[in-house]
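The form predicted on its own is given below as one chain in structure tokens.
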Amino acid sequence: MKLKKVLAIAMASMMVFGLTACGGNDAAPAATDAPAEEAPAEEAPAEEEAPAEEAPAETEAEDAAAEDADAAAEAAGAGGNIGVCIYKFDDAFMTTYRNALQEILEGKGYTVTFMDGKNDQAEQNNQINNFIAQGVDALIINPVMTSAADQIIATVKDAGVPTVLINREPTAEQMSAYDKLVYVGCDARQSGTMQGELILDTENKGDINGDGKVSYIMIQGDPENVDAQYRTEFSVKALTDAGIEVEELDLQRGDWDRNKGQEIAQNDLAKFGDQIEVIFCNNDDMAIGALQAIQAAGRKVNEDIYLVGVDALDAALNEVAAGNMTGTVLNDAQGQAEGAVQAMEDLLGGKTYASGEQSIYVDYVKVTPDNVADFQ
């Protein structure tokens, strides 16, 4: 009996233990479900982190905007490397021109390097090749010799460098070899014509001694230079077109140089004396040299001799205002420099030029004692 009771109690205890164990197993899923019900709370940090995930996109947008700004700045000129070749630095007019170019280019953000050709075409050819090797974005070239235009054009064309030629103009046929090439300058025929008109505007149309003809000497720049050729031809042509008879007493090469202008005029004044009624000079620097010879010979400009130049250099403007030069012709360095930079930027922007459309001209202006104050 007692044994039966013990077994019964034991059996009951095992049943209670089994129920407790089953209860523990049921509780485990409940404990596991609780975090599942709290899952939204765990997702909240993910929602808070969303802006952080968008930050790289914002950074990329800012970087893209910065790149666009840089591209726009570069298109406007910032960062471009420009090589400029000048035929010689000590030319008075090209000094004015060079200073204008430098101010404009640097003001637009370009890095610009100027080279002095020293009036040596071989030297300038080396400078052009060096610029190309350095990878310049564009070239502005004032050729030493227009006769070297074919070689210069072939060099820049082979390198594919956009190029602006200034001051000394090749022929249209030479220019047509390369569609990323443009000339910016003045039409020298116009300057020559204006020199002749300055003489025609005098009270005796240049015939000071009244013998029915105008006797002159011509002090030419470089005879290979088209500007020198046209100024020489068209200054006299303006007189003959007006029905004036002319007599050329002398024509000599002065190479645009003041000292040479002085020397030529001095020798001719000694040789021809009062026969000389007009001295034509292809530029102002030679005219100022000629003026020194005129004054040393005891002659008086606008009374017994006329003197004209081209460029409207400050020194010449002063002499026109003082009555020591009959007149000059403004060669607009500032206007040409602005035009050259604009043409260069057009080329950098992808513009090309068809044959016959590659020359851009800036007008000359006659300068006389009546309007000289407008240019000083």
Ligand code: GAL
Second form
Amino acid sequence: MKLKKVLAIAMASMMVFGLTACGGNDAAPAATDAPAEEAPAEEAPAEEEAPAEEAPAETEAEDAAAEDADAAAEAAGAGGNIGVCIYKFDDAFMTTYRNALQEILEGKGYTVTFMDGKNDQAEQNNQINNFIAQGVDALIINPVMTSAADQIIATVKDAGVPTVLINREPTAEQMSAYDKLVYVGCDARQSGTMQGELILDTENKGDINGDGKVSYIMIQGDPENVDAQYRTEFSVKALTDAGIEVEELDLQRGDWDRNKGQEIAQNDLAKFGDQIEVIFCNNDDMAIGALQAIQAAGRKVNEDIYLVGVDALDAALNEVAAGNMTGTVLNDAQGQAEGAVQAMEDLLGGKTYASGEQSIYVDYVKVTPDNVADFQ
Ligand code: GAL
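Other form of same protein, the form predicted together with ligand GAL, not the form predicted on its own:
Let's see the whole complex now, leading with the same chain.
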């Protein structure tokens, strides 16, 4: 992505970012699978924080407090040690996100260490404990499993380490356990809805064969991940809310992985052939895989089949521009990384978050052939 455009998008996102701190999703948390070795450290819980009812900085006192926070954050930037836990390095979107975080944090003078959770929550728990033992000033954590949120929050709270969670959103209730914790990310329902809208915007609203219904396959990410759940649900809901009849030919988990996307699409194209009018992929990497299968099967996107993803990876932007993907949805890694660092600096400056105000959202953006050049 060109720098100018990245900045424009990031700035637009930050405007939203400043305004949309709001409650987390209300999905019931899955049972916590807390490994025994994750027993909380002994330190006294940090109870001395200011009461957490800060409104946006409108008054002079609040402005002054914000300035103090900025000064403290700048001081921390001169030598702060930041630990970043990524759920796994081998993930296309999280690689973009990780690179953005690294550039921003190092650019601000922080010493930053990234750990690869290797898609293993027990491994990530150890990494979090190690960072705490090393005395990091703040943590940025992309949890491996949404169901581990309670465990992670209890651990960082006991250690009193300011923490920004990214990419996998816990519930508002879970986050309310610790007022030096905030989630920065996107509302995955929005991306699902936008995927559905990309299909609604086509000339036949997805009903290529004119039989009165849209027949689709759904290639899902990791189903434990709320992004996968919401994108699966809300992409189809956008169609049914518009009064369109739908038929799900298949739903398979592709775990965000290009090769799995390719395999699932290949098998389904062999099995269902021309019945498939739409392939929904929860992310772009799986969509690129599905595109390989579509092309191998002699099908042509936007003529006899539609294909949508999420993330706006560079490879997907190229395919949208070439007419080989119907569209994608920008998952703004740059905006989220900037938001996460901003939230971290606010925490380092002493800010605490009230219950119900611990989710900060960056907007998704629909990408079609009409506006794809703005993102390349
Ligand atoms: C999603 C993203 C996927 C994958 C996933 C990891 O937001 O769209 O490509 O990176 O996060 O949790």
